[in-house]
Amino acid sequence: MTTTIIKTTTKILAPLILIFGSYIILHGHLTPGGGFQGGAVFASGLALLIVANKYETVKAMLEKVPLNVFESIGALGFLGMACLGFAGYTFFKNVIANSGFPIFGEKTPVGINPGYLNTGGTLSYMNIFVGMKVLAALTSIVLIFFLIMRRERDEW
């Protein structure tokens, strides 16, 4: 049973939490955080949405976004990025950094700098894939607890 206060607060906080989780994932190579932490924050925003909405709404929302696909893409993408290092003769080698690749491949300036988002190379991609895997896994766990609690409440 959700109240109007919970629903209203969720409408305000959930988008902010999801944006903050995305920020942590994307800036993982520049600031403390990364894919796991950002994915956990992102999943907490999704957990808030699950708790604040009705069963039918949650079911309809998550049928559109299959979490197992997100989790598989995260795992395979991470492994693919690790294997991409073989292009540089080493597993996990950051072959995209300083390569001039348009996304995350810009050259890192020499010396002290504020940190540039577009310089992470494969590390940025790995953070994104780990974030996808963690957010899908944690959201699945919360969803299973939600469905079990819902079923037990319906049986009483």
Second form
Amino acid sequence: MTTTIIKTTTKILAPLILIFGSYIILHGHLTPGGGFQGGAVFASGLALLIVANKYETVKAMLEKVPLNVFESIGALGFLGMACLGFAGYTFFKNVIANSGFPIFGEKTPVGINPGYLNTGGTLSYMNIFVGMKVLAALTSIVLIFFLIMRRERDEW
Amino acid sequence: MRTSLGLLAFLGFTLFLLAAMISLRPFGEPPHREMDDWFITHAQIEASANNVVTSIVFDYRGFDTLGEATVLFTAVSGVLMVLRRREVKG
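Pass me the form predicted together with the partner chain as well; I've looked at the form predicted alone already.
Below is the whole assembly, all chains and molecules, this chain first.
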């Protein structure tokens, strides 16, 4: 499937899709979207890159990327962020919100506001962890299907 | 015989759907709105998020998201485990 049309389109579109996915993940507490959706968008960009390249290139490039480690870090980080609530409160309590913590810990003005990135507390951390987890999961599924399909086609 | 039966079923189903449509509540007026009002007024104070949907998904109903993440993790582990054997064999 590596025709010139797909290669050229991928060169233009893939960076834009990856940037858009990161934007959706990082702004999950301000705009529509969040970890799951942004991770799916990011994984679709990676899937485009996987489909548009040759078997050897994809295998050499993605063998160095530890996707299963990303997936485990995402799951454990999400659980750890939830367990932070045990510090005096209950499971899933948002302890970082409005606490003055330097990263994602500022106060949110109540009412209509333009949206400040440095707010959200544990929500922002959970968005990032879930986004990492979803993109690793979907990319590894697409990748293993691609590798098996290409190898069997070569064997035919 | 079959055509008339089908026509009868079609008419009955259409009337049922029309009756259901007529008896719908007006848009934006749910029967119980205490919880919605609580979320809308308290999301910025308690969860510090402009996006109320994210504050519900990751804070108020975090267990739901935890279950979703577990489902995705299990699905990916299953796919990789099933397809790995063929990778080794070849």
